[in-house]
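In structure tokens, one chain follows: the form predicted alone.
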Amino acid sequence: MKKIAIIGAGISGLYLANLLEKEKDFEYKIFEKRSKLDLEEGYGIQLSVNSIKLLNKIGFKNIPALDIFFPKKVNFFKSNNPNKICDINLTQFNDDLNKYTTTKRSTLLKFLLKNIPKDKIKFNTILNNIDYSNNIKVYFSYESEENFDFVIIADGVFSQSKLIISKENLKPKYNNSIALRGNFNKYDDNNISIFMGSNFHYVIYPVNQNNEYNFVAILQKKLKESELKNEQFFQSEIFINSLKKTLTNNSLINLENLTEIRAFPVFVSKNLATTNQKNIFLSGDALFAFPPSFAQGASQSIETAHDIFASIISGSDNLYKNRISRIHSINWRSKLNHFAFHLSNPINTLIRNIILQYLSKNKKFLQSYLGKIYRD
């Protein structure tokens, strides 16, 4: 029987331990830095067709309705002005069994732990170092040892355990931006909305069937060195304060119903972390942190835990030669689609809601842009 170890209890980590936990020649255990998971964040996620697909193999498919939902429209609209500029029909990358979806972080990870036993996490556990001389010896900061024939590292955009199969500088880098989240109870669109201003944008969707709405907003910001490792200067009253100020003297946004605000700064990955080593992998932010304005993250982490497993039943080592292309793809629309919501100078502005007027009907380029990371 193969042992297998799943560093972080994230997305990827545990979707890969579903599959996992299907196959009888495998044993497998997760080790988890945190003291527990937060299962009450109200925070919200997307989820492309691309993921679905998958999260239905292992069920997902039988979650309430209610804890769900399908959005059938991107709406974009600049951020002081009330008039659509266009919007993009979602149903149109939908089949009949997987459509595009949003909802709770907490609900998804709470549907990934449902089929793990709970003595496969083990809480409050680093990773120290990694030994490959003679199979995977895996030291961890509770003075054990551990021989594993895989090791999957998913333990985030901030991974400490990546760094140790890594002579490369993979440590992420700020960028310029921050986020700040929130949450709606009710709103007037059932579809995702887009506000475009000079500098930041902010999005707004439905989470569930309950009348409950996620809000992240995107800001450019500059900190220094000290100011990003302060973890209390984000907390603070004040500074959430002026990001909420920033915005509504900028747009037409009302934030005095927004309820449970946080702000972060938000950093991304500067290379691609791969590592030559056999049976170890890399996989969601662990393996690449993208920026956040093509709501790809928790997507793409679901697919690379997929390819993972598929990598370790057929015994392939192509995984990464699979998933470079697909992170490159996904890397650049993300930053384009940063750069044009941002734009500040009128002129440009007026070119670029042109523009989306004319690619958001256009079906070969949302099947190009779109449909080859949604659905393919």
Ligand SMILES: Cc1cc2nc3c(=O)[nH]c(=O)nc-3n(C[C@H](O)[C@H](O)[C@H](O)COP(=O)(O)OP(=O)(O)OC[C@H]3O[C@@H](n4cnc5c(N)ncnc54)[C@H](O)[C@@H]3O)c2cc1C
Second form
Amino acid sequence: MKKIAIIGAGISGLYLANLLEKEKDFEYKIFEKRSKLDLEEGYGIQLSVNSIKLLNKIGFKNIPALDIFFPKKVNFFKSNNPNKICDINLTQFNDDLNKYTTTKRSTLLKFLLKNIPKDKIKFNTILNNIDYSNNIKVYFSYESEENFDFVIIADGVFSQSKLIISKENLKPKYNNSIALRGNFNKYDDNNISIFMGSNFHYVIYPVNQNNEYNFVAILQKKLKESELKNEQFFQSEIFINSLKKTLTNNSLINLENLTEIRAFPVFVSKNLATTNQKNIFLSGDALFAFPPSFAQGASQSIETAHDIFASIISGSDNLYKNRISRIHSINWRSKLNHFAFHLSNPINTLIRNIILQYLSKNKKFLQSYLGKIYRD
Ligand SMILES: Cc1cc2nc3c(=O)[nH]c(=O)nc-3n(C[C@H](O)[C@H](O)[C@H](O)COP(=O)(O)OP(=O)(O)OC[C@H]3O[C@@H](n4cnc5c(N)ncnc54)[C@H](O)[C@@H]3O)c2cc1C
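Next up, the form predicted together with the named molecule. The previous block was the form predicted alone.
The complete assembly is shown below, putting the previous chain first.
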């Protein structure tokens, strides 16, 4: 029986646990820093077909239809103009069983937790040290140590565990942008709508069949180191109101009915974190955190976990070879989206809109820019 430690009970760690749960020759434990997972929050998540295929392998297709949504299009608008610039048909990337899906993050987490026995997750625990001179010995914060055959580091963008195993500077960097999230209870568009403004964009989409909608805005903002370290700064009413004002002054959106509003700084990876230590793998945002403008973070976290599972089962160490080119492709697309969505000069935005109108209907481009990521 091989023993596996999964550090972090996020999307990536829990997906891997679901795959391992079906394997008789492996025993796993999840170690989670928090005292419990937040299963109530209403924020949304977009899952493209590539991750839906993998989620369906563990039964996601049986999730109640009311709890998810299948948006058919992505609509593009200028934030201060009600006329749509263009749209992209998302159904061209779907097949009969696997469809582009939106839902609440908490719905996904509840689904991932459903098949994991309670005693397999140890809360309030972090990894303190690893000794891999012989077997892999892991030292935990509750002053205990345990031997494992594999360690999977899936503790998110601020992964402390990867800093312990690597000497490189792998700390994420501030992406000079703030995310403002919230929920709407009513909105009159059942697609994914992207509104582009000067140095910001926001996205609205349904998260279920219950008239609940996710709102997420990404606003460019330079911040001081002291502000970035101060969590209260992001939750202060003054700061949140200033972000709302930036959005409402420069667009047609009315944010009065937005609930559960939260702001936080967006951090991304500077470098790809790999490890030369045999049988220690990095997964999800701990491996690489993308800018959010391509909505691939969760999908990639699921993909990496799936690849790690395949590597463990087959004994292959080819994992990063395939991952590196995929990460590179998604990272430049995320950066390009961010750049294009935030243009401010009127001539540049006009040219962008004309290009968007052309590309949104160009099948060859769509297959290469989106299809390659969503389907391959
Ligand atoms: C504004 C915004 C919008 C986004 N929207 C989307 C979207 O629409 N679609 C999409 O695909 N992606 C989206 N993402 C990205 C996505 O949320 C992440 O990529 C994904 O959650 C990463 O999963 P993970 O399992 O790697 O990490 P996480 O889900 O962050 O989980 C990490 C877990 O590890 C735990 N942990 C932390 N430190 C330790 C430690 N030292 N020891 C033990 N446990 C620890 C944490 O408590 C947490 O439970 C968005 C991101 C942002 C910022």
